[in-house]
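The chain below stands alone, shown as structure tokens; this is the form predicted on its own.
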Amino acid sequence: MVKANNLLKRREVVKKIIDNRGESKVITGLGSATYDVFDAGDSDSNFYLWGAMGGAAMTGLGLALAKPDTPTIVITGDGEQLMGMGSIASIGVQKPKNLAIIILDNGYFGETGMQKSHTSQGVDLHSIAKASNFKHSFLINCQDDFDNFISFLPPSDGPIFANIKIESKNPPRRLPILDGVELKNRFRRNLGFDPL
């Protein structure tokens, strides 16, 4: 068990991921991950997934398979990922080399009132990813672990899974636009497709 005062700070972690994304497209899970990525720097290469709890990893898988030359990073929380557990197995079967799934694990369901999540009660997402045949799976408890993981970005030797233990304090929300149609259209344009 990691001591609370040794946990990584979510905004610092996300900022470093974004700074090392290269040409990666970034899909965010509902809630705090979206606020963190937006705070680190809005981009048309970011797709903020509003209102689809549990769907971030599968959205990332779909993009990684459709655009195998495009590195894809999913950044989401433990609560959101726990609602889409089957996606870990699906990614392990499909084995996209260009996909990284990054879990910001504070052990709580932050969007529904800070109830303890399953990860604070013994569920180990890192071990689940390893058992699901991810090529690389990291359990990140300290800065040295995180610095080692960062060298795997942008993803090209995946699938990659990173379970990053972060402190449970939530910084102030930084909200991107909430218009789902505009988010979809700007992301499509960034991928080289016409808006729908």
Second form
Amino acid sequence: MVKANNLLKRREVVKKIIDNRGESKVITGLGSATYDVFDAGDSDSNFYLWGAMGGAAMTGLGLALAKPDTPTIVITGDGEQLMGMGSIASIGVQKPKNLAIIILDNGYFGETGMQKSHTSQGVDLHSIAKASNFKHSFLINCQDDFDNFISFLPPSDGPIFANIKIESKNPPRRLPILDGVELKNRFRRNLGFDPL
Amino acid sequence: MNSQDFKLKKEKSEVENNMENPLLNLLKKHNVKFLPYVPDAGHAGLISLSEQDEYIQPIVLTTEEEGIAFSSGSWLGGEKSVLLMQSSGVGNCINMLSMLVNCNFPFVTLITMRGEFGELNSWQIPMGQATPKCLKTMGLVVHRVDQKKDAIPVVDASLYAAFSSDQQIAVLFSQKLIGRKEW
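Return the form predicted together with the partner chain of this protein as a structure block, the form predicted on its own having already been given.
To see the whole picture, the full complex is given below, headed by that same chain.
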């Protein structure tokens, strides 16, 4: 059991992931993951979900298969991934080398009043990914585990799953733009696609 | 052939037995790259053809809503997807459809209908009856195909409209067209 005061801090974790993204495209799951990635630095190569709960990993799969030479990183929370748990199996069938799914796992539904999620009640997403054909699945409890995982970014030997245990404290919200059309257009423009 | 195989063979839809090749060719003409799907007997022929095709890639899903997110992601990366599902899957998609409407992602889904004409399994009826209403409520354009001669033109028009003007379009292949499932 990891002591609470040793748990990694979400904003520090996400900042380091973003600092090591290289040319990666980043998709975020709704709630704190979206705020964390925006806080680490906005980019046209970020696509933030503000809704569509459970859809972050599959959005990442669609992008990863469409752009097989471009690394794709999905950053989401345990609650968001639990709603799309089947997508772990769907990714395990396709096995894209350029995809990493990163779970910021605080064991709570943070956006709705800190109700305990499944991952703080015995459910282990990292093992589910491991059993679903992911090439690498990391359970990250401490700084050393995390530093080891960072060397796998940007993803090129995937699919990679990183279940990062973080402290449950929620930093102040940092809100990126909400406009889905703008988020889509800027992301695609950055890849050389003009809006219709 | 065991009884299960026999049943599956009988379930294979009339529309796709006759149209699977033209339909696949049409999807390729529009440069559709991915066919995310939850299997349905009505789509079995098209899925089977896509498995042998060098360009189009079938993507098996655990639930239909995954296909909404997948299609959006593939379009972010510049590739087109068409989601294949049965009418019962529409109910699984409802909240995820908000992603399409919010971001104005181009989207086409081909839906084989159950629960509307000569249905034996009453468990299919509530979702079958609600399918067009649910799609319209979430802001999609719904086209219905009742006659075989309309299938290719309607799918062609839907692909053209969706990917040239960022529309979200569902094409329903009616149960009358597909033929009822024999038990």
